[in-house]
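Have a look below at one chain only, the form predicted alone, in structure tokens format.
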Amino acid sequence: METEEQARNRFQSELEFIQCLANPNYLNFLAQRGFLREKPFINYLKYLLYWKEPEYAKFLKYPHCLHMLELLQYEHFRKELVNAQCTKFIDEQQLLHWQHYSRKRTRLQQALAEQQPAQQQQQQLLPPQHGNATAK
């Protein structure tokens, strides 16, 4: 049975490792070194799927790693990662996704900021309400 300190160290190590999976260049490195062909390593990737559970996923800074972890469950994907062109394509797609997400988020925040003053002005124009309007 592992001690609390050992459990904490394992948690931290697995957290760091799983987040590295968001980096396509690291995946390419693992593929070129043959790790993605080794059965024990593939089993370890299967074991790490527990990080998809909300109580663990909340600790991730790079949630994209969960998508990569899911893709790593497929042999075809693991084989393709040896190819530098495949890795470059994934890297470019990630960058485009992040750029689109950032632009979309900025536009949403601007729209919300513009709505707030308009709502405040509308509230100021409304006549004050007095107690029970139906009682005369």
Contents of the next structure:
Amino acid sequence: METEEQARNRFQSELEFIQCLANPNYLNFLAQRGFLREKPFINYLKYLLYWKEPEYAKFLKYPHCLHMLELLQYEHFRKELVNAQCTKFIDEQQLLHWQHYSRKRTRLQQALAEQQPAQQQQQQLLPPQHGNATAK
Amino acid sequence: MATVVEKSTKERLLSALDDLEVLSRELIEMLALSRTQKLPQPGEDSQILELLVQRDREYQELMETARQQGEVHQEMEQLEKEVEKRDSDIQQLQKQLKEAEHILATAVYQAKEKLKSIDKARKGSISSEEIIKYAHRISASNAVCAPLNWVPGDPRRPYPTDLEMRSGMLGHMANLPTNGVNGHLPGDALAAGRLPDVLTPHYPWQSSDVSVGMLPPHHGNDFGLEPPGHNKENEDDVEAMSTDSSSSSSDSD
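Could you switch over to the form predicted in complex with the partner chain, since the one displayed so far is the form predicted alone?
Let us now look at the entire complex, which starts with that chain.
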């Protein structure tokens, strides 16, 4: 049985390794060296699924790795990762997805900015009416 | 056991009537004859009269019996009607019971489903504060959302870059040789795959402070053994991606 020190080290190294899986270039690296074909490695990937549990997942800084881990369970995906074009495609899509929220936010801010002048115009119309009401 | 079937009242009545008819005809014939002839057989007329009276008495009795039988028959009919009514009542009750049972069964089933989902929700409950803390951690470091001023050429990525990977525990353990792994690596020191310990940047994704006390699940150290259940072969899921990624040399199955 391993000591607590060893277990902690193992925890940290597994934490680092699983987050490395979020890097498509690293996945390509692993595929080209044939790691993804080895049975022990495949079993290890299955074992790593424990990081999906909430009490472990809260340590992950790069959550994309979990999705990659799930995909890595499929043999077809592992086979495809050998192609550099495939991983380039994944990288591009990942970056686009990563930028999606900030793009949406800038769009919202633009829309809000456009609404502002219109609202200001409406506010200018209102006060005179209130003035008439109070005059009576 | 009596195998002789009793003649029904109707038959007896009819036969009594027939007798009466025959006797009265004979009597009338005799009276008609006695106008022309003197009585050939003295006493016969009184005989016939007696028979007539007898038959009449029988007839009266049979009529009385018939009347009684009619009353009994009426009672029977009434009782039958009662029985029919009760039967339909019972059937109605049966239908209602069945309906009630069905409704109750549905209600019980739905209640059980609700209890199951309550249990499930309770099991998965996480304090909102923790979720917010985690959300803050992953977004503040731009791990899930690009920084607002990001332009192509910016080295930041949603995954640990080469630099970060090498400066971690794994990088030190393995002392990886450089072999053209894609990334943005400046500098020779990094190209050599080694960093002096002092300069080791400590990235939060290596989280040694947060993970104190946290241990990975145990495993038999031999991953070469076949685990229970084997890998999924879901062709459809991954198919879309490979058809998008151009015409590379991968052989399609």
